[in-house]
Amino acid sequence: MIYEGTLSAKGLKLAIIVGRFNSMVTESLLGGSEDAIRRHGGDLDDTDIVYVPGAYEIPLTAQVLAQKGTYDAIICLGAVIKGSTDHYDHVASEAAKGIASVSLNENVPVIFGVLTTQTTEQALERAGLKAGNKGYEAAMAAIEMASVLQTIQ
C-alpha cells in the first residue's frame, strides 16, 4: 500500500509559532504560511498565531499546543542570524532538536521553519525577497503531513 497526503488545507486546524526576534523577517514568513494555507482551501480563522520572543522559546510553545490535542499541524517561524559569538549555534541547535523532539513526543507534525541564517541578507532572501519564501514552504510541509498522518491513521 503507498500513502500520500493531499495538499489541502480544507478543515485543517493549524497552529503557526512565530519568534518576534528578527521581526522584519518572520513577519515576512508568517505571511509566507498564511498565503499557502489560504491558496490551499484553508480558513485562517482556524489558524491560531503564536508569537514568542524567539526561536528558542519556540519548543516548548509547540509542546504546550501539541499537548492541547486540537491541531492537525504545528508550523514553527523563526530567525537566528549567526553574529560574532557562539550564541548562534546554541539557539539554532536546541531549537531544531526541540522542535523535532516534540513532533516525536506528541505525534503531531511540528514543521521546522525556523530559518539559520550568516546574515541578514541570506535570511530576508529566504523569507519572500530573493529565494522564495521558507515560511510558506514550512506551511506546505504542514498541510502534506497532516493528510498523510490522517490516511495513514
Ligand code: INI
Given for the second form:
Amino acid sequence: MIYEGTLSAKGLKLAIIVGRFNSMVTESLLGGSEDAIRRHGGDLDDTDIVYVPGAYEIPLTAQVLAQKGTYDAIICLGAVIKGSTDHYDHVASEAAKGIASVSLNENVPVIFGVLTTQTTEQALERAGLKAGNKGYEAAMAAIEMASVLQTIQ
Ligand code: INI
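We have the form predicted alone; now please give the form predicted in complex with this ligand.
Below is the whole assembly, all chains and molecules, this chain first.
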C-alpha cells in the first residue's frame, strides 16, 4: 500500500504564524504562503494569521493554536538573520527545536518556514527574489502533510 497526500487545500483549516522581526522578509513569506493556499483551492477566509514579535515566540504560539484542535496544519514564518552577536544562534535554534517539538507532541503538522541566513540579501532572495519563496514552499508542505495524515489515520 502506498499512501500519499494530495496538493489540494480545499476544505483545509490552516493557521499561519508570522514573526514581525525582519518584517520586510516575513511579509513576503506570508504573501508566498497565501498565494500557494489560494492557487491550490484553499479559502483564505478560512486561514487564520497570527503575528508574533519574533521567531523565538513562534513555538509557544504554535502550541496554543495546535491545542485548539481545529487546524489541519500550522505554518510558521520567520526570518532570523545573523547579526554581530550570537543572539541569532539562540533564536534560530530555539525556534527550530520548539517548532519540531510542538508538531510531535500535538500531532499536528507544524511547518518550519523560518529562514536562517547570514545576510538580509540571502533572506530576501528566499522570500520571492531569485531563490523562490520559502513561504510558498512551507504552505505546500502544510497542504501535503495535512492531506497525507488524513490518509494514514
Ligand atoms: N527575531 C527574529 O525573528 N529574527 C531575528 O533575526 C532576531 N534577532 O536576530 O535578534 C530575532 N530576535 C527577537 C526574538 O525572536 C524575540 O522576539 C525577542 O528575543 C523577545 O523574546
